[in-house]
Structure formats: C-alpha cells, structure tokens
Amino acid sequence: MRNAIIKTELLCKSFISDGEVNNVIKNLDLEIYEGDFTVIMGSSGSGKSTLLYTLSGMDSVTTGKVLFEGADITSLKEKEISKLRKEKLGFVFQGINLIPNLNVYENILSPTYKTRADRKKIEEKIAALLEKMELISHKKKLPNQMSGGQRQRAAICRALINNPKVLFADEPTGALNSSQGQSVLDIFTKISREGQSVVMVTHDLKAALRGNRIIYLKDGRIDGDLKLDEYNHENEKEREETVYKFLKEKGW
C-alpha cells in the first residue's frame, strides 16, 4: 500500500477582494504519495501555486485540513509551522530568492543556522550537493556572479541540505532558458529516482513530463490525475503524445 505523506480533506482557500469573495480551492481532496514525483497544472486562475502553498504551509487555509505524516499541520501555530517547513519541507521558487550579498555556499548553509546539526555532517552534505549539481568552482561566487540555471541549481541544494521530506517547487523553469531549464529539470529527475518526494507547478509542458503523476485543477478543483511510467530520455516523444492529449482534453 502506498504511504500518502500529505492528504486534504475538504480544503478550501479563500481571498476576499474589494469586498467579493473569490474561492479559489473548492473541497478538495487529495493524497501525495510518498516518493512520487507529482505535477500539478492547470490555466491561470485555477489554483494550482494556491494549492502548492496551502500543502505546504505555507499559507493559511479557509477550512478543512492538510494531514502531514498524518499530523494536521492546519491547526499548528506559526512558530510551529515555521519549524516543520525549515526542518522537513524544501522550497524552490521561480525567483530563485539567493540571498545576494552571500556566496553560493553560505546561501546553502543559511537554512541550517540555529539547528542542531551536525557542522561536520553538514559540511559533508554541502560538498556532495555542489558536486551532484556541478557547482564546486562556483561555491565562493555571489549569486550575481553566475548564470540563471546556475543559481537555481545553488537554490536547489539550499532546499535540499536539511534533507527535507518533500521538495516543492513552483515553476522552478519559468526564469530559465531552455538550456537551463532542462539542466534544471534533469536535476529534479535525479532526485526523484534517488526517491525524494517532488511537488511542483508548472504550465510548461517539458517540465510536466517529468513527473510520474499530473494532477489537473480546473476552477479550485481536481479535473484530472494521469498516472505515468518512470521518465526517461527515450521514450519523451510518446510521453509527450500521451501527456499532451490529456491536458488537451482538459482544456488546457
């Protein structure tokens, strides 16, 4: 049986704007699978970052739950919550967000700042992530210093040093060339077959093809779920064909 390390239960979210209330997720239900590489996609306006941040904690919801590792993280406090993202979730934003006044290295070692961690261990982490993600010659560089796909690969191993249980990302592509972009999205590939649990957002079609599960929102609500094989290279042309036809049927 699979281990669903997140789950909603009824979850709405809200905003209220000049007065109007604009109900963004409507009842929604959903599961993520632990080791799963998940997508979720959607037109504009369907809720999709909304949903990413409300998993996450990111932000507050409206009603029901958001169950993680079976805890309701919905009725944690903020300080609570603040603990559970820095030491269990990682984030990776299309904005990249380096700190820009510290080098490639202090920006992957910020998020261990006043934990208990092991430096040596964390020293050791740090030094495998800059040569999975082919950065060792750029440690000592400011973020200005380097090219767009090199500050996200630095931004991906800031979210990954605290060995977190789930990575999100919101369209951790959409700043990037298309080089860069598919320099990033093998990286997120990797991971995941290494068994690193992935959820992220994207509109681009190259990066849905990655994960092994798209998840389709359509006005608050999930309008589609596509279950697919582990990516590879080879077969990306019939994964796109099939990957495709389904967002078509969708709408998208």
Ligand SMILES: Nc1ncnc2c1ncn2[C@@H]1O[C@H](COP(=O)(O)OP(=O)(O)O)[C@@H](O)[C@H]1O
Second form
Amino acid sequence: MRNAIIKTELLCKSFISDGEVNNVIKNLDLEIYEGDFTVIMGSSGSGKSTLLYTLSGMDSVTTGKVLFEGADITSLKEKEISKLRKEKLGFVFQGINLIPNLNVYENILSPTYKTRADRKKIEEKIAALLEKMELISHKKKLPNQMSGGQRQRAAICRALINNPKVLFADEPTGALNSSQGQSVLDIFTKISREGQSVVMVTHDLKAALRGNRIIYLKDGRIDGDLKLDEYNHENEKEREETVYKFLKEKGW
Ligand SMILES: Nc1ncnc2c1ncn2[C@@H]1O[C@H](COP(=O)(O)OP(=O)(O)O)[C@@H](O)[C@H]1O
Ligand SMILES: [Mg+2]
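Just the form predicted alone so far, so send over the form predicted together with the ligand.
To see the whole picture, the full complex is given below, headed by that same chain.
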C-alpha cells in the first residue's frame, strides 16, 4: 500500500471577480503519494496553479479539506501553517521572490536560520546545490544583479535546503534554457528517488517525462491520471510516445 502524504476531500476553490463566482477547483478528491514525482498538466487556465496553492497551504480553500500526513491543514492557524511550510514543504513558485537585500548564499541559507540542522552539513549542501545549479560565481550577488534564470535557480536551491517532505514547483523550468532545465529536473528526479515527494506543474513535455504519474486537469477536475514506471534516459523515447499519446487524447 502506498502512503498518501497529501489527500484532498471534495476540495473546492472559487474566486469572486466583478461580482461573478469563478469555480476554479471543483470537488476534487486527490491523493498524492509519498516519494512520487507527480506532474500536473492541463491547458492554461485549467486551475493548475490554484490547485498547487491550495494543496500546499499557501492559499485557503473555499470548501473541502486538504490533509497532510493525515491531518487537516485547512483549519490550521496562520502560525501553525507557516511552521509546517517551513519545516516540511518547499516551494518553487513564480510569486515567491528571493529576499532582495540578501545575497544568493544568504537567501539559500535563510530557511535554516531557526532550525537545529548541523551547520557543517548545511554548508556542504549549499555548496553542492550551488555547483549543480551553476551559481558558484554568483553566490555573493544580490537578486537584482542576476538574470531571471539565475534567480529561478537560486530559488530552487533555497526550496531544497531544508530537505522538504514535499516540494511544490510551478513551471520550474519555464525561465531556464534546456541544459539548466535538465539540471533542475535531475535534482527533482534524484530527491524523489530518495523518498521526497515532488508535485510539479508544467507544460513542458520533456519535464513531464520525469514524473511517475501525470495528472491532467481540465476545467478544475481530474480528467486523466497516467501512471508510469521509473524514469531513465534509456526509455525516454518510448516514454515520450506514451505521454504524448495520453496528452493528445486529453486535448492538450
Ligand atoms: N487570485 C486570483 N483571483 C481571482 N481569480 C484567480 C486568481 N488566481 C487564479 N484565478 C483564476 O482561476 C483560473 C485558473 O487559474 P490558474 O490556476 O492560474 O490556471 P493555470 O495555472 O492552469 O493556468 C483562471 O480563470 C484565473 O483567472
Ligand atoms: Mg499556472
């Protein structure tokens, strides 16, 4: 039996704009399994980002529940939810910016300030992340001295520094060139193999191939749920055909 680290029950999220109700997520029942690399796809406006925000406790739900490790997080106080976010979750979202007056190194270090993690281990981990994300020569730079792609890579390092149980990423490769995108995906693949869970929204087919599960969202509902075996470079071609066929059937 696979363990569901996140579970939603009749999750609904609506927005009101210009006096009109916009039901974006509709009665969604979804389980995200521990150690899975779950990919969320769907056309623009189908509710992918909204789903990620509600799943991760970054935004409130309208009705329904989100359970994290069996406990309902929709009723938590802001302080409790922010503790959960800090200790167990990682975020790579467009809206979450680096701290402007801290350099890259300090930004990556900042989530560890109040933890009891071993300093030496943290320094080693930052060094490894900086190397993998090609940021070593930029570590003393402030966010506004770097390109969008460099900032994105720094944000990814920061999201990973506390070894989150679940890493949420919204279009993490969007601002990156192909080889940098591959490095990011290599890291995500590695951590999910080591037991961390990854939930990634993407519309990049190459990125989607890394998942072992692809959920297709259509108009706020799950319209497809494709299970895949473990990713490796050798089976990439076959995998691409399977995923492409699945997406085409869904109208992607
Ligand atoms: N903060 C918000 N306020 C009002 N409407 C929103 C907000 N966020 C998203 N929406 C609406 O929800 C719908 C889905 O948006 P989103 O989740 O960003 O889609 P996707 O990520 O799949 O492109 C859109 O119609 C969008 O306008
Ligand atoms: Mg989006």
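Since the model is a prediction, treat every value here as computed from it, not as a measurement. Positions refer to the first chain, counted from 1.
Engineer: Looking at the motion between the two forms, is residue 133 on the same rigid part as residue 215?
Structural biologist: Considering the two-part motion between the two forms, residue 133 does not move with residue 215, as they sit in different rigid blocks.
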